[in-house]
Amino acid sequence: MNRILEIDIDNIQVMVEPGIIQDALNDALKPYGFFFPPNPGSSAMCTIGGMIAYNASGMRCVKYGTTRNYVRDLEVVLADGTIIHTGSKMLKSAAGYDLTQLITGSEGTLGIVTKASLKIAPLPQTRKLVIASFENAEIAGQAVVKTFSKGVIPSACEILDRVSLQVLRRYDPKLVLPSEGDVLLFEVDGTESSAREAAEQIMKICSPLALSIKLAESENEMADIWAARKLVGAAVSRLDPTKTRIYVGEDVGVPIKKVPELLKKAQEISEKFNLPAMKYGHIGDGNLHLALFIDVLNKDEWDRLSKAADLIHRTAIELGGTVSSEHGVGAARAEYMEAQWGSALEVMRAIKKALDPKGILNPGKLGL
């Protein structure tokens, strides 16, 4: 089920089937000057069904937001049979309950979808990238608070601690990346004029607190640090070998005023434990991806492990965050749902139930 069913240029909407990759969409897109804006780092493999599943994001979602904002209908396979189509090509409705925001996001704990409708938008004239260094993440934090509060809405905005910085050197040492600090992304676009005045006003905001900062040179040069981007979790491995990535405690977000205390906090409890880890990940919307490694055969190592993805998770609750900013509760989250959510957890059981009375669907994730 990968097939694009529909391009509607006229009414800026595409059709497709759920195992549609989503960079094939966007290779398809392309020369309509149209494309669906969330973009995670998984793009060349990740399905269009699952991003709705899980509501993915990614590193454009400062300015495009996530795939919520661009799923318009959902035809749907309910536990008992039943196909529902949840909204149409409408770009606003007010008739009932919107069952299409109910399901994006749902982990197929109410449904399976067949057939999803989508927003697109069109393709940016140009983008412009400004690399900076800081001598800190916690005052890389401070930045993107300040760039934020000065009215510049960058379309992505990612962090690079000094690890990942290692990790990207070793996987390609031809990037052109600072040599010291931890290391902001910011990216602009829209026409040449308003993409330079962006990136000027965000060096003009960062240099007082920046190591160094500077303008990407050119587009090669800048679409050679996003695939770089798009790969660093994955090649923590080049670091060392002997240590395993475990996705526990990795994906928490808070409010973007917290962000630095989030940052100093997470390299609290990495010390803490005596745990190397790398922080990376969607910091201009708060979402701070933390790359824990371990030696898998070290029990040792499992139980500081374990302990220290209870205290991240914890700590983004307690400031006001989630436990899962995009990458899913599933089951691995499952036992803090209650934690962040309170009673609303019951109002969701009850959902589930009413939808699924069964438990046939996707059965014990979400904490549901």
The other form holds:
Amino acid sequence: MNRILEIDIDNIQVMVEPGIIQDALNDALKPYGFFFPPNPGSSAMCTIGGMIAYNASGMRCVKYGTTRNYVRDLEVVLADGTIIHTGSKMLKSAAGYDLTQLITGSEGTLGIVTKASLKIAPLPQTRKLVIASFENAEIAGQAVVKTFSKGVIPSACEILDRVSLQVLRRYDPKLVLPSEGDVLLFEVDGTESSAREAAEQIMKICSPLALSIKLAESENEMADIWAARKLVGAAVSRLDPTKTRIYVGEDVGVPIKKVPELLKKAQEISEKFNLPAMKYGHIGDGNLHLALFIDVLNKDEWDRLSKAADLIHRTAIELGGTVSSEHGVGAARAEYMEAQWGSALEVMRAIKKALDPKGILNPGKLGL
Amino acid sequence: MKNEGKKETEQAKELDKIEIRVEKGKEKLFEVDRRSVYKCVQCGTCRSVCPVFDVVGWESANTRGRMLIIKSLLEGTLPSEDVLPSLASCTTCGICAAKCPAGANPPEVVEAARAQLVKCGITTEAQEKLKSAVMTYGNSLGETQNRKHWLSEIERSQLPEKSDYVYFVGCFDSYRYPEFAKKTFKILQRYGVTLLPDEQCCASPLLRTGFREDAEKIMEHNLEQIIQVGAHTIITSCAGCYTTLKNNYPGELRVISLPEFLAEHLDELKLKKLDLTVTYHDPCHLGRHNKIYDAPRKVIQAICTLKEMKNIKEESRCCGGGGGVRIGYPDISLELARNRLKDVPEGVDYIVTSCPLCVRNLRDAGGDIEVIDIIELVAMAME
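Now that you have shown the form predicted on its own, what about the form predicted in complex with its partner chain?
Entire complex below, previous chain first.
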């Protein structure tokens, strides 16, 4: 189940089996000058099937959107064995419910995807990277809001707080990163002139708020920074071998305007429970990865961790956000679905019951 | 190399075919260093590089799967034969450790877990066969011949009893590739190097597959021999022996790999230039595990043109010969070797390596280009 069944450049789409790895798909599309844009940090190991099930997105979501923006049609095996197609190669359709969107992000609770037709996008001619540091994460958040409100939409907009930077330096000592403050990475893409113009605009907008700001000097420098950024979440142990990053409360998201507030509250929560944390994430789409790390052999730290995670989830909901922006709900965040969705959760339950009356598909997930 | 998920291959089925031995009445307590297990955050970076997963396709046959299984054993799942196909199919090549963002060392964890399973009396028939060969005959191949059969009786009788330097031949060069041993020793003898009076297997096969107590007995025997000869330095041409002598033997033996020795004495060897282009396969236990990348390249480049493989040094792909996988899962092992041969560049006369296990596996994989040990290339340049 890992083949590319069709590369249909005329219709700007591909048909794949769900087991294909995202990087493998993009390697195959590159000679045609196209790519499948959703860009999770795990692109070297995540499957397209998993990306569809969890509506994965990643670093370039701010410009290119999430997986669901690219799914045209799915072949799905339903709980009773019926095989359906949810869409077609059409760019648009006004006929009936959009089952493609229903299945995307349903975490395997409604059916099993066995084929997917995906929209693809032309590869940009060039990419440029602006690296800016700020006195604190809140000011960095303000710089992001200001940039967007001036009408500049980067292809990626990431935050790395000072702890994340320490981790990255341990992971790859060659990396050239600002020595102080919390850092924003703005990537812009397009033609040489449009990308340069956008990068210059970002530098102009952010300069008054920044401690330092510069353009990455080479493609290699950019590639090294992105490669390290993709793995930062797992690299906490490089800083302290007795600590392990635990993936709880790690994927909250809020509207962009609320990002500075979320960053402030995340810092307060980390301090309140006396748990070291790394803050990084896709700040351009409001998605913060708060990485709390503990000594896994210490029970007290586990207790504090679960309280901190609970508070960060509830904070995100209060700020009008979500408990999961791209990692999904599964069982880990199921208890927050009621708080986030209210009566809409009942509609989800009704759908689940209609399509999977015996509850055999990924039971216990999504709080259904 | 990208893994593309489950592959419906015969190799995947091989995992279900192994014969398993469960000894009743053995303890079921499973304990390995928890911190090194919990370092893994299941990010899956290893999934994209694990060569066994690349062939088998099941999650349980990649590092993340193995770490999860070991974690569940730590957290109370009773050790049983069900975990063997996962834990016994790791070649311990270490590419997962090299790539792990969290700095975990899965091969060490897997070896410790295998040792625990041995304690619990849960082993594969292949493991038992390997152990029995080493403990009965002193070599991993079950050979009954004199280990120094490649020397004449007169040559054996003339070996110095004392020397600062000892050539540790290893099971493979002793029995499968005695011509490598002869050529190696011919050079080393010029420097007054001798052999151990009664060398036995270095214990690598036992350590990699979990028989730690047995391994200790063998290591003790070899150490006694080293003391008897009075050697302060061991030279070996096998990557498996090298890493074991250097990293697993008690105390701090000075161990030199053959490529290092050759590189150090290049000027004295008076090597001819040969009109050849070769490529070099980094053995995992010499390269990734011990960072010996430059010495073999220096030797090769002193003789002929080196054209590198697609993945080299830290990125080098495993030949499939290590960790007990060749004996336990020969089809998987050879498929790994075939995958490695895909990295060989066009237009080379030989694939050179510096480990007899790699030579064997890459040869058995059946490529078009001859696989030779570095000592053979050196011998050609000395003719």
